[in-house]
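Only one chain is shown below, in structure tokens, and it's the form predicted on its own.
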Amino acid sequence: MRILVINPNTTASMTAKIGAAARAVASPGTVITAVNPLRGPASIEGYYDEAFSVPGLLEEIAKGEAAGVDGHVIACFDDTGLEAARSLATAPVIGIGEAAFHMASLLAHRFSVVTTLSRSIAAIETNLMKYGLIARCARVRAAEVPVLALEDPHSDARARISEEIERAKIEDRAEAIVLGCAGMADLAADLTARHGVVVVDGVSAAVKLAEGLAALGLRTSKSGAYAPPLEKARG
């Protein structure tokens, strides 16, 4: 089985990190191809941000459908490009926050999700509403960490979202934590056992629902929303 995994921003030790996290949860046979496109921002911060990845995400999107892989991981937990992604490709396309959630809510009553920058609080609760989840979040935060701070060995972004879930935990009464960010893929085992509270990573998340789909025969229905893009000059 091969799963795609994109990184929609264009930082390279991002998606190498991705590519770990995702690799490390994978099943024995699972071969894990993960990807950032040579255009587009540097970091997914807020809705500007998103529309300029898009582009870049789909061209990725179409190079593993070309090359035939069994599913796609979009790695930005605002699911960037999310629908466009699946109207474009016939193997499932799984957003990590979309995964992470419906993981949580399986898991927890109540969950808390602890993200990079307050600009993505909106976009977050957006999403949850979509989905139908918003009931069962207690609460979207903000540690206020740079999305590249957390490429930064010598920043103080583990400590501020570790401070972050400590407060989801008591002033939220969470049960779980939902990570708010791709880049944070590598805390969840060290934070879990810290604070003594269930840790969704997105990218983990969306690889096993990858799996999942994917090892059922389960392709993106073509039959109506995700229908193929017609054909058309697009500039």
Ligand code: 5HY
Second form
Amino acid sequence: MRILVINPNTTASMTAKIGAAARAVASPGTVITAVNPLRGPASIEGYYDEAFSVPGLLEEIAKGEAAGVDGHVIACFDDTGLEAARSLATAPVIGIGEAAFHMASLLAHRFSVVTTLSRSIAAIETNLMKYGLIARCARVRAAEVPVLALEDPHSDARARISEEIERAKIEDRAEAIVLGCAGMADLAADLTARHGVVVVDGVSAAVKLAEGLAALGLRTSKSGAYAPPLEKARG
Ligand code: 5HY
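Would you mind giving the form predicted together with the named molecule, to go alongside the form predicted on its own above?
Below, the chain from earlier opens the complete complex, with every other chain and molecule after it.
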């Protein structure tokens, strides 16, 4: 089985981290290919960056489809370009945000999300409403760390994320924590042990969901919402 994991931002070190997290949970027969577009934002922090990341994301989806991959993972917590990608693909396309929300909802009555900057909160809340899971999310919190600070071992990003997790446990009565950035994928095990709470990482959740759908032979529905794009000039 082959799963394509796409980091829609262009930071190669984050792509490598994401790929390692994906391979750590992939089944023995699954080959993980982790890629990022050559053009686009170095990090996705809000709606404007999202817009610039979608063309490159869709190019990678198209390449994966041409290569016949069994599933795609969009490794950006905003699930950037998810619906457009599903319109282009026949293989399943899983966003790490949606995957993490569903996994957390199977593990806890209420969960909180800890993401990077406050400017990312609205898109995450909007996705929770779109997916029908807003009622299970106590709060979407921001640790106030820039996405690329997660690539700097000397930043205080981990400490800030930990502080926000402790606040969520007390103030939100959160029974599980969802890590709201693909760049946090390497932190889940340590944070789970440190805070004594279920911590869900979207990269690993999405990989297992993609594997499961592919193993069942289930593919993206092409009737209706995700019907193939119409032929036309697009610049
Ligand atoms: C992500 N941005 O997972 C999102 C998280 C965020 O570049 N990768 C990014 O902060 O919105």
